[in-house]
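To begin, one chain is listed below as structure tokens, in the form predicted on its own.
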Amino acid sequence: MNRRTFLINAAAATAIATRAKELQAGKRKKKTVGIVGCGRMGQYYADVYRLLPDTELVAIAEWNDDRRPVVGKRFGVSALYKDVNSMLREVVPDIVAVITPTKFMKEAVIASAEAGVKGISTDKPIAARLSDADAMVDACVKNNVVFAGGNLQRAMWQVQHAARRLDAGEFGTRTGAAMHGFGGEISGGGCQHISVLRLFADAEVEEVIAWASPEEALQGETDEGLNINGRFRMTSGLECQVYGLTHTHGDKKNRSGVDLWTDDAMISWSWGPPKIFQGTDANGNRKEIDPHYPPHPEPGVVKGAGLGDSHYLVTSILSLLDAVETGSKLWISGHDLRQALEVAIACKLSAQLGNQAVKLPLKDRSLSLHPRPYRWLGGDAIGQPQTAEEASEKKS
């Protein structure tokens, strides 16, 4: 481990220790939390907030009449409401987690911001129409509310650690990037790719050139089944090649993830802790090195919430709590989710225009890209409901 890595690890350890001491000494006031949308994903949020030592789950808004009393009993919450407005008339928590289907996020985020909460988080994708995402971000800025993203791998402990080392110059100058497996749903799951790319590149996407297939997906209203190949140019001048799900290297189907390389190394994220390659082996191939990632700050919460390897929800929430408490930078923000939506819209637009270059930010904020029905409307609305019995059971 070199000195730069040691210092970054030491800073992370110090931050964890400081937070623990502040909690023990009572210097951090426990934050009250309300969950808006306590379906399958919302229940993971509720579990994390219930288990963290510096939060108290005080209210749940859940539109499903059968599920509402069940989740209230499961999480020990008596303040139960059908919608966000009825909740906010009686309870204004410090933190509101909006985990509704995408169609209903805008109303809940703006209502919470105007009610006087301190921090709001939502999940992916943030909206279908770009102007709706703008309205959410603007409402939070206007009301001085911290607006966070949610369960995205950009907030993974190791992803953030790798990015800090890139920013510190440990691996030299950034020289190129590639995004792999960009398809299936480019505004839904695809926002994971775009968010990690922007973090590793430390830059915004300023131009998109894209090809899309199949034709029926390109002409559809949603991002479902859309496969993208193309090129992004970043504001830093960095070029990122974009490969879809069907791109192959020889007889191997393309993987999914983001690579960023420097003049000395390559950081490779593929739905987990990033691998770091530095130097070459005897055959001239890139050599994987020990990344020396520090331990997760809340392993007990990860285990208690039944998250398994999906521990980035916990670090996303910790980042929000720190931002509300100290003004620190969010690891995943509402702005990040808006940028991911804008890039996805630009990709489809470029392909529809015959692979023309599309400049960002987009001037037409009425442009939209709907996610698949499950993300847009939720499982209850499309015939994939969660039963009350399922909602009563703790995840394992």
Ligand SMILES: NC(=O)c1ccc[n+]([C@@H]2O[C@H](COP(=O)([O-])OP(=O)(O)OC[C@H]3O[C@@H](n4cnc5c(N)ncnc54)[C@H](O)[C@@H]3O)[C@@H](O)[C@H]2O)c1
Second form
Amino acid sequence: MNRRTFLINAAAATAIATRAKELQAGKRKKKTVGIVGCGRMGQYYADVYRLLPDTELVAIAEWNDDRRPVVGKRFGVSALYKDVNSMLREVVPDIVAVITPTKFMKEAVIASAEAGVKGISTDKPIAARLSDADAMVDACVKNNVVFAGGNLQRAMWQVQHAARRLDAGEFGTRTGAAMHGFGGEISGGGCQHISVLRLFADAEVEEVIAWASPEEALQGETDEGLNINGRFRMTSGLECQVYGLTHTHGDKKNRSGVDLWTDDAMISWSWGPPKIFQGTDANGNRKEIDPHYPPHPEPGVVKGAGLGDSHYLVTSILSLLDAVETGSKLWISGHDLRQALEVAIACKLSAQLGNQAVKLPLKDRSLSLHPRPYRWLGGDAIGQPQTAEEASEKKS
Ligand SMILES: NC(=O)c1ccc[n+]([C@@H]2O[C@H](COP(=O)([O-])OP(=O)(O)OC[C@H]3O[C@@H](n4cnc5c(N)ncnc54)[C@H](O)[C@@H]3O)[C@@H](O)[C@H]2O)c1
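Would you mind giving the form predicted in complex with the ligand, to go alongside the form predicted on its own above?
The next block holds the full complex; its first chain is the one shown before.
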């Protein structure tokens, strides 16, 4: 471990120790939390908020009349409401987590921001229409509310750690990037890739040129099945090659993730803690090094909520709590989700215009890209409801 890594690890350890000390000394007041939309994903949030020492789950707004009492009983919450407005008329929690299907997120985020909630989070994708995402971000800025994103890998402890080391210059100057497996659902799932790329590059995407397949997906209204190959130019001047779900090296399926390389290193994220390569081995190949990631700050909550590898839900929530308490930077924000939607829309537009370069920010904010029906409308609306039995139990 070199001196810079040591200092970054020490800073992470100090932040955890400070939070623990402040909690013990009663310097951090418990924050009240309301969940809006307590289906499959919302139940994971409820579990985490219930287990964290500095939060208290006080209200749930859940549309489904059968599921509402079931989740109320499971999470020990008696203040139950059908929707966000009826909740806010009686309870204004410090934090509101909006985990409805995407179509209903805008109303809940704006109503919560206007009611005086201090911190709001939503999940992915944030919206279909760019102007709706703008309205959510703007309402939070106007009302001085912290607006966080949700369960995204950008908020993974190790992803953030690797980014901090890149920012500190440990690996030298950033020289290039590649995004792999950008297809299937470029807005719904692809916002994971774009959010990590922007973090590692420490820059925004300013120009997109894209080719799309298959043709039917390009003509459709949703992102379902759309595969993108192309190139992004970042505001820092960095170029990022973009590969769809498959690219031809024979029939080999490519991986999914983001690589960012510098003069002598490469940080490689592929749906888990990033690998770090530095220097070369005896054969001249890139050499993987021990990344020395510090331990997760709340392993007990990860275990208690049955999150396994999805431990980044906990760190995304901790980052929101810290941002509300101290004004620190969010690890995943509503702004990040809006930018991801915008890049996905720009990719589709570039492909539709015969692979023309499209500049960002997009001028036409009425442009939209719908996620697949499950994400847009939820399981109940598309005939995949979660049963009462499933909602009443902890997931394995
Ligand atoms: N980040 C991730 O890894 C991840 C994973 C899965 C889902 N998601 C996202 O989370 C969101 C929810 O997905 P899910 O799997 O929990 O869906 P789900 O259908 O299981 O749950 C949605 C819940 O919201 C409730 N609801 C719908 N409209 C409402 C409203 N207006 N007010 C209050 N409650 C309302 C429904 O009754 C349902 O219980 C989607 O946007 C999805 O894309 C993210």
